[in-house]
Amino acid sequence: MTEDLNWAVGGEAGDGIDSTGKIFAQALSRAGRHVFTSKDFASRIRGGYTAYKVRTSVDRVESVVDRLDILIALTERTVEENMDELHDDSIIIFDGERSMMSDFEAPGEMFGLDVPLKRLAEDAGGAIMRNIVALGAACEVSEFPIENLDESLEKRFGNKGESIVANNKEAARLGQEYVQEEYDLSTPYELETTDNDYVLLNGDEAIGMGAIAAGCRFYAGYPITPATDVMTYLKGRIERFGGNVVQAEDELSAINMALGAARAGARSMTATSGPGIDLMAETFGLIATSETPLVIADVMRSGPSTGMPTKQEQGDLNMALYGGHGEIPRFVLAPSSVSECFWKTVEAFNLAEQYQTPVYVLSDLAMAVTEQTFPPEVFDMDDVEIDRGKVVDEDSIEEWQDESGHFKPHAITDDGVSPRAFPGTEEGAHMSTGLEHDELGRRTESTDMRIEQVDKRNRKVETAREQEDLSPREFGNEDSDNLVVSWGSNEGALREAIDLLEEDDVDIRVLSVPYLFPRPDLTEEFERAEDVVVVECNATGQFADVLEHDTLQRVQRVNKYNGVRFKADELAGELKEALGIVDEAEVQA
């Protein structure tokens, strides 16, 4: 029995992959067993490559790799894509029948399926049901009991009637026993069961329940890949608590509608990706300016301009760091693994309140569309705090008025904050403008007071510096002198590459580094290394570029930007390269 099996289906856009996957997905995950999930796929509708890769174990997985175990392959372009990863003991289940694939052989040592999928289908009702087939003759090399997959079923297509869930039951039997008839298999995979439970979400989703738990009542956004399945999460979900979805013209409605409902006093955000955060960039400084609390989401993908919407890429933060005209202050979190997008996106809502000010969770395009399995105790809501910040009412607001009784929204304060008051607050009526104001939130070119506003505003900055917990993540050999630093979705990949490392004898600290901007000081922890390494998927390395001049230290990079996220196993052999490390077998040889 293998410790983690790696399985795929591969095809072209609109041949169905997406919710075949999801369905082996989720019935792995309801066998209780962990799950992690990548996908690649063109940025059309129909045609191009396409694939799900699922990589299950019962022990928690936090990465793929570059190991393919059983391939449903749809066409042959799928085995083609995959050759790198496929390995003499891999399953291919195709489909001779179809004329795209008659003539197709299993490469070396791999074993072909060859199960008519489509025929079986329609004599389960249509031939719409062949991925369903595929899906039954998976279940019987993986020895993965088919109930399981009936529960996915279930909840699948539930709401279509239960002639479609028995239909769809039947599709997979049939491939299920058209295996056992017509082959004497014996493989090495084996997918146990076991009774743990477990929640199933991707990055983009954890952001949106995040985003509901913590008091979030407006959403405004326009449709951009990746990060489109925050708004399909929220509509007909946050309706229930009150809340409401607005999708947008464009990118520029959405942020200056979120902004509108944020100055009524909802909480509210937006989320987008690349090409969106270029268009919010002015409304952003307005946001700051005015000191109007707003979360904004940058999923992450590759650029620049339109570049590839459905790859891999953690390029803006430049961005998020700079972005907009002028000196803004802003905060930007960036969470390294879907649960953490959950977290991270309460802890958005609670900084942007406290600081009135705008706040970036930084995600990417890998945690926006892997799904992977989290006990259930990892959201537990009776862990989520919410701090609106300096509000104050009729019984507090007289601090805060001038002698003429007028209250201040933009008063001078030495923590950098200033009160707010709600609309309807008696006697908090006041006005805000994205010109300099003074504390009366009225326009003004005193020299003077613009002085005092952007210094109030650039406070808020270092009280958080002073008052929040800005450590990184620590994790593997804490003596080491090998200091690998990372941010965002690589933290996976690195907390597997450890392992593998160490069965080289290589040791690695590591240091995680959920907050951007205001971030932690590295100084410190880079003069006690020997060497230092950061890993990021951008071209330039942004990250290192930032941490050298914050450390004035130089640093070794570790960068990938063709579009596909780290590897563990790709990602060690990178470290030990960067580290100097050359294996004993490439000595010899």
Contents of the next structure:
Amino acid sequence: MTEDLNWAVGGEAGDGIDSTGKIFAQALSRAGRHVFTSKDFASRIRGGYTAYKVRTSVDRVESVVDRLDILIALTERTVEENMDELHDDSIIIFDGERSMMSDFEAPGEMFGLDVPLKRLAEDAGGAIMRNIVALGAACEVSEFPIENLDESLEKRFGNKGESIVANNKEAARLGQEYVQEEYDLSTPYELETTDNDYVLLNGDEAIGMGAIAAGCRFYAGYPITPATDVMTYLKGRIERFGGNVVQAEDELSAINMALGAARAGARSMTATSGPGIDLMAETFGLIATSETPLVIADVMRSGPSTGMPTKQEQGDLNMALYGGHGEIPRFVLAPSSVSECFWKTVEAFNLAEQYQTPVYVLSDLAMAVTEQTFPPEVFDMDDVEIDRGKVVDEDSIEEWQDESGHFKPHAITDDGVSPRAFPGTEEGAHMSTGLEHDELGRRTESTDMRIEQVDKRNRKVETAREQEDLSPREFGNEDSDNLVVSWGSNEGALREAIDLLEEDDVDIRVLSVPYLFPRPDLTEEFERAEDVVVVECNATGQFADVLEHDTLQRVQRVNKYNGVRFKADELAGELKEALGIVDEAEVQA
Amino acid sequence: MSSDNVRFVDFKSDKQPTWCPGCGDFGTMNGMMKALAQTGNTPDDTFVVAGIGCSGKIGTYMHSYALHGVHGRALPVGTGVKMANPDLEVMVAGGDGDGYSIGAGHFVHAVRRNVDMTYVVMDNRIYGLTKGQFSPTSREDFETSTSPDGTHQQPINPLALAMAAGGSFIAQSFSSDAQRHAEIVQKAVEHDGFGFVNVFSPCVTFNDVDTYDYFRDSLVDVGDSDHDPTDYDAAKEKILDRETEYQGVLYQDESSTPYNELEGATENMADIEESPPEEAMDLVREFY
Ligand SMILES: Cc1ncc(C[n+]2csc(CCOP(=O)(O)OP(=O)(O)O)c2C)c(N)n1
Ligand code: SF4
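Moving on from the form predicted alone, please list the structure of the form predicted in complex with the partner chain.
Expanding to the full complex; the earlier chain stays at the top.
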């Protein structure tokens, strides 16, 4: 029956929750089903509730919903934490022989499936495999062919030897058989498989993969949740392509290393989260004035200060738009899905070099910890183009020299972009500095040159507005008077909210804006619409403020800042409220 | 420019230094340029990174590929440059405030990382550019605008700091002993790894204690004795000696391998194709 199944495994941090969830998600993906995962976790390594949730369907899934169908609960707390999402048809798999679950009784009409996970795991070769036993049980409950799980186990444990793989397969079988033999179950769940091939990855991995594809060869970073996965992805992979990763001593160092590599001619990047961005702010200005191409990924989390390190927020927009002292031309790109993390990163490298500016890729925790399935063609490397901008060589450098033969790295040009000479280029030696400088890169306090250089740098933004397609992505009902605007990771939830709203006869038109600076002018769009609602994961509506400023029009706001991403059903409700549409049922109640 | 006919003046820019007449930084810079020329480098294959301070202005007065960065962060920039293109000769310069105060963290880690580059600190034991506040190498009783009755803080011993961090080349020189200073910097450039030279580079405007005369009278040259820089214990003894200040190469580990080599950073990373490499699709397949 249910094509769209929501599944979770939860317990204490250290219980292997992550790998259990990942094994199942991978099995589903390889069985040709779409997957969308999310995580509940606290900022600690051991202890504390943690869960890995998998939503899966034969059709694409782009967000999480408030519903759990199958829950593997290793602790009672797991059930408590998810009570709101459980329903009468939910099945809770637990181990009644474990002291912490011995008195457990499934609430309401729910079905408690008591499986001796630990005991069966020991039979298969070790208690550590109790989660795998649970996965076997889950396969049985959801009519998912256990052979598909086998492949995933091979992938996970293959490097640990054949016997480990065999033991894990056996553990899964024991779980499955136990349910078959002890319970006469008929559940509403059936996980069909298809012939499709999907890949499963998260936003940080997509950023790292995009970077390599785009020719990034140098990465310097300092560990911080939720950006660290970018570095761990690149380490060990970028080297295969002649690159390198340096774990710096702090973010100040990381961004300066990246800057050095960029000046040496490498495509270079760093990634961090809010607190790290704060530390990088001083150098951000240097990158812009020295006109160095650099990509900075900010994987946002809840702020300010250390805030909630493991929780979602889109709170760094103002910082990305305005951060750094003085006035700084820049690009701010916001991918809206895991696959877009890849493509926007590729684009970021091209923009950085074409315009010789810093480029922010504003990702967030929701995308960083979400794994999503895609047909591999979505990442077709043949579509990746590399444009290095105005690089000069020995032959073309003459054009850019002054009377005495000095290269002009900051030449005043119509489009605001100067030539670049990589170190080693003959006759190209020059310096650049964070001080205001002349065309040769030398310090100046000349009032005229100051204005010329400032205007030149700002002209890059005008040029980009002319040359780049900055349009938002549009979906929903294009004739609707209800305009919803969003940026970043909310897009998936919005896509699904549209369908839910349609069921209630509410139509909306959505603009998802990936270019936050320079950004498209939405004045006409706003004038055409009756109501405009801006959706974002922050408390004050930073993007809404910006749009009101751009368009001189008031907008409605839907904000979420409790640390959890928007869910499709919840968002649909909030949108109705913002649009002044009240449910009749609620009115009667 | 071929490396055969490079002279040290080729590393000079046509910008006239705005240092105070008599500033030690003139001599420090000349020595650096000589060292670069004598080691066969050209301005086109040299990258100079400078910090902030009077000392940091050096990038402006030298002719090469160069970046004048933000206060204290020159060493990470140099690290990035060298990792990205190991063919370049990378020289990083800054002041004692730049390197041992705001940049102290980076200093320790750059030493420990042992990237193959040269770090020259123009140590005048004062903040020059901000007009005479005490610096991390100022003496405890040194009176300045921000320490009217002394700093009440121990000065940092940069050589000891470098040694503690596992430095592979630790040297000290005096800008006015031109010949010797150039020779010491040259050894640092030739060193395979992080070549660190603390240069006494007197500030004639704000420091009337650590003067030319003071250094001329007190410096002891380790080259005049039978000091063996490869002898760790002998080096340690001299570096920790509170009574005497030395010039010369105090310590050198000739067998250390630079970080960039250990990490396999041997290619110029600027050379990339116009499209992703053939094998790039493998990156996607890993996610099956
Ligand atoms: C972040 C930051 N803080 C403070 C300054 C101001 N500042 C400029 S130079 C300097 C001290 C330089 O001292 P030192 O490194 O000893 O160099 P000197 O001028 O003595 O050669 C300071 C504090 C700055 N440029 N940036
Ligand atoms: S203030 Fe001191 S350090 Fe700066 S230029 Fe003058 S003498 Fe040199």
